[in-house]
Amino acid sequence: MASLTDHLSDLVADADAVLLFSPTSSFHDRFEDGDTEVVVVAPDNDVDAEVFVELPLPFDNVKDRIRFGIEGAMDADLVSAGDEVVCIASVFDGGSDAVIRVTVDDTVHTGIYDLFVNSRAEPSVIRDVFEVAIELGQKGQKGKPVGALFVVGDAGKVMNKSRPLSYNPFEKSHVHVGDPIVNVMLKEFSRLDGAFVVSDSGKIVSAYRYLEPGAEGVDIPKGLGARHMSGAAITRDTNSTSIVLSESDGLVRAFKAGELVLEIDPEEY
């Protein structure tokens, strides 16, 4: 039976670019002298590729991994709308085993690359907060939809531009987002008003914060309410990222520098 590598030449022959996700040296070498632009997308440039996009997280979801690589290549002006891109990735353990061909268009550029690469907080912290928000969006609280607001990074400035609505259950603790037990607590506290504040490294600094940034000039999509407005505005006044779960439509949105950068439907994640 013919293997994947037996068909690669035909699969990439007319492509505008090839994205190799964490290739071995020998796998990379077979593409290096070809006519097609080759982009390595990996945690480290172990194969000394001339064109490299750093992958800050493993992105177990292959769709997210490919989306991230394409956006990174777009941001570096390596590919553009209309290009045919062949993505070679690993779905199962044991090396490259999948080829996915994508036509690049504006819908591919979702904001996920900018969110993870250019945020002040560590990429793993952004991921962990997203996972909490997405799980809340999928399951709700006791079967009912809930809303939640997480402000991640630049915690000192965020605290200075907010005030407490109630006692802070995390005031003297050193717990981090991503801890499964802590995440159960976050889901319980999400029923109450106010924002969660999370540090660059993932320490939960506070819950129940009323954000007080100036909202002048902040432009958010129509239909979004006060939670989204304050979440967007705080990212304009600080170097933070806001991740907001909407109680009304169930979507998870991320804001940076006062602008919407990513929107995800938890039910499709």
Given for the second form:
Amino acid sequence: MASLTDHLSDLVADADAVLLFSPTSSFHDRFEDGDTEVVVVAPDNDVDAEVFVELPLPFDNVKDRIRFGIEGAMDADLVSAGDEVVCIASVFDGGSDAVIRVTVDDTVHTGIYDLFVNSRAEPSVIRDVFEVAIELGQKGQKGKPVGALFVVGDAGKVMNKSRPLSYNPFEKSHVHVGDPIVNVMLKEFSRLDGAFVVSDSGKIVSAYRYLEPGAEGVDIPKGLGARHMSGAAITRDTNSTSIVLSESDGLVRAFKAGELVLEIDPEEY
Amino acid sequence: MSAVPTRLSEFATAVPDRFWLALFVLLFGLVAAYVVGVINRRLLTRAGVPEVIEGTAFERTAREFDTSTVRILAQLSSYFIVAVALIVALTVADVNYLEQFWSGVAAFLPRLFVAAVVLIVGIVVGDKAEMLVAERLRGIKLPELGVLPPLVKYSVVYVATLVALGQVGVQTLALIVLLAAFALAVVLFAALATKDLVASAAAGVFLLLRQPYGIGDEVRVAGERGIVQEVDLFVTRIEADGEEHVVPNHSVFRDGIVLIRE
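Since the one above is the form predicted alone, can you give the form predicted together with its partner chain too?
Below is the whole assembly, all chains and molecules, this chain first.
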């Protein structure tokens, strides 16, 4: 048993900060008197912690959860690149059961924190749109790879920066993303050309939109097509976030303020 | 050998028939009480009552006395049937002393039973309501809201007590007047507090159904001009030059809508 304890103390030795993921209040209280900085990462600040990073989504994947927590802590200048942090999280259901040591570096900065927290639309809406895009990327439309473009948030401005390609199938409807039947509808409508416009609260405002932003000065990686270009450009002209599923390489990309902030492969998700 | 049966039959004939009948009624009552008790317990359990009332104060108290709400209710129905059977048996047996007393009890018993059941159900429902309200309010961290859950509980218990007292024939007029005053106050305050919300929701239903304007339209409502960003049941969000106006729907409706077309 001695080696096990040694290993654990090696793991937590000279940590600059400890990140507690959704701790219980009694668990959190035990860290109060310690020397290391304690950062609580949770959906709500239930334990009245002084240093708190909000987790907008309950990430099931622990890696994502830790990345998100570290990014949030970096964003709030709680930790900086080169710091050694110890994360105490719950991997299986129940209490905090894992101790993970992570070195903070800038490569952790994937932009996912910024995408969720600093977007105009609600985090759950962005997550729902992501899930639709990822599912669409995994399965395609009737087995064939398909592309799609979702513009989320600031819908009023986006509508004024675009024109309809045909009649809007979501006209006078009150459907929101995240509803299972709506996800099926979105998949069916993804064969249509043009963009989906989703409002801040998740209402699907329109499909079939032809975006007309000014594309000057939009800097996105070369090789991406017209869909990505217009998706990136609209986020520069408005406060929206666009989530693009590429038809050619099947990747899901997110753009904010005209820049690529996140790129994920649906197959790995 | 033949003496014993003769004795028995003599004894049987000596006892009046109505005593046998009374005994039979009593036995039948006991069996029925047991069966009804068991059936009641099973029915209540099957209906999911134990899960629903789990954790209420009454249930916890019952647990301390090594019983449960469901068992108490079932036993109550058993006792009721036993008591009725006893009275019927006594009547059949024609025990004529204390007849006046028994007839009074016979009339009073069902009401007492109903009163007891109403009281228990009222307390349990009150506890449950308190728990539900407390759970809903847990997200809102306002200490002042702590008075609400007990208020809900005691309102329910109060009404149950009134009904129970009314059943056993206690004069409850003064209590009812008190209740009416309380209910009036609650309704009045609720109406005052939610007047604008209700008006907004009514206007919001119209706005959502008919959609005189949609997201992306440029409008002027309630003196604010801008692009519609969001319409929900209570408010319309209008954005212009980096300012987002959250306009309650009732003022949209009251002041009218100007759709701006180039």
